[in-house]
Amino acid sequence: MKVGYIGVGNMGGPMCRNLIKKSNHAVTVFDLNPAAVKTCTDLGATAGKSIADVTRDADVVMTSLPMPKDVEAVTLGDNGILANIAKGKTYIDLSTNAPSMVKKIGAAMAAKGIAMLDAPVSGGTVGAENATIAIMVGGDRKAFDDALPVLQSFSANVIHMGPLGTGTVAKLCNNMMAFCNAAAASEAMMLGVTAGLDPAKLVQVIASSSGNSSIFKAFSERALSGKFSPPSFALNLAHKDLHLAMELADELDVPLPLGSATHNLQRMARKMGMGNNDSSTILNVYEKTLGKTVKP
């Protein structure tokens, strides 16, 4: 199978490299960063000269891009994927997109006879490197079944959620929970430290008690070290994901009081210049406000 892969950055890069290493598919990649492309071509991929070049002969085209506007431009823009992909082929978006944008792109693809799957991923850069990420997929069941071997080459957990768009909704729900969890961890750690507790001992208690979670584990490592850069998942991207969840809640008239509070906390952190730090940097808002750190 010929696979076109557009966007080989922090998440797309390791996913694409696992696709190259763990399958016999012919992979052609495109990215604006030549160094990112080279990490894939060193493993056997071919470097595409443009979106059109990657798309034209591909059986499956994948994108892993930062923002919904980026996905829209690459798919529907001049000489983009839609203009070059052949009828009967498949387009898979691995980005965290807006449900409304997924449906817009899906309708345009369907009109040309192209199957689309929205397939956002979760598990961070470590999961992408280790091929342990979860992929939540929305779209036609036959298109999913046909694409499953490709997706399984870089994921141990591929779940078909339902019709097009349901994968994206699942991702936004998951991420909202993760970000709210990190906000609660920030408050708990600052409360304990302000009351005079040893932060390392407090982490030990929570890690072995009902407050523990995978998010807390990663958060506590950042908190105790005081190192929020380089990011595993940047705050700017986390803010974008939660913003998309809030927009969906507005469309559906679903109240999200915890999500709203966490979104505002993220906004405060970004206004304080922390946007390029790890998403756990929301702790720094409390630290700066209270004039003390969790780091011992």
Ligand code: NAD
Given for the second form:
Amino acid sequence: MKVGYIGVGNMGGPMCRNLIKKSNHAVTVFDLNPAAVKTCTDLGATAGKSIADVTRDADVVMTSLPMPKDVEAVTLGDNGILANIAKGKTYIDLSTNAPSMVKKIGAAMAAKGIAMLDAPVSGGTVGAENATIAIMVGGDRKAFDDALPVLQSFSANVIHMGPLGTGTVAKLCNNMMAFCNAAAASEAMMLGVTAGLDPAKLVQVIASSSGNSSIFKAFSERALSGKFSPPSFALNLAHKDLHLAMELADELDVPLPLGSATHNLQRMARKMGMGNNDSSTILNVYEKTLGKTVKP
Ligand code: NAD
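Which structure goes with the form predicted in complex with ligand NAD, now that we have seen the form predicted alone?
Now the full complex is given, and it begins with the chain already shown.
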């Protein structure tokens, strides 16, 4: 199978490299950042010159891009995927996108005889490296079944959620919960440290107690290192995800008091100039407020 892959950053990069290493598919890669492309061509992928170039001959085209507007530009923009993909082929979006944007792009693809799957992923860069990420997929069942071998080459947990858009909704629910957890972890760490606890011992206790979670593991490693840059998952992207969850909640009239408080906390961190840090940088809002750090 010929695979076109667009966007090989923190998440798309390791997923694409596993696809190259663990399958026989011919992979052509495009990214605005040539250094990111090189990490894939070093493993045998071909560098595409443009979106059109990676799309034209591909059986499957995948994107892993930052914002819904980026996915819109790459798919529906001038000389984008829609303009170049052949009838009967499949487009898979691995980004965390807006459900409304997924449906807009899906309708445009369907009008040209292209199947679209929304397939956002979870598990962070470590999960992407180890091919243990979850992929939650929305879209036609047959298109899903046909795409499954490609998706399984970089994920051990591929789950079909239902029609187009349902993968994205599942992703927004998961991330809202994860970010609320990280906010609670910030408060717990600052409370404990302010009361005089050794932060490493507090982390050790929580890691084997009821407050533990996979997000706490990633969060506490950052907190104890005191290093929030470069990001593994940028705060700006986490803020985008929570914005999309809040937008969906508004549309459906579902109250999200915890999600909303956490979204405001992320916004405070962004306004303090930390948008390009790792998403765990919300801890710095508490640290700056209290004038003390978790890392001694
Ligand atoms: P990133 O910024 O590290 O990577 C995005 C890549 O897209 C970059 O290499 C950038 O150069 C490229 N790009 C942007 N616009 C482009 C365009 N027009 N044409 C070609 N390439 C373009 O972001 P990331 O962390 O890899 O996130 C990608 C998506 O995955 C986002 O939607 C994010 O929310 C989601 N996600 C990220 C993580 C994580 O832990 N980082 C986890 C799950 C989901």
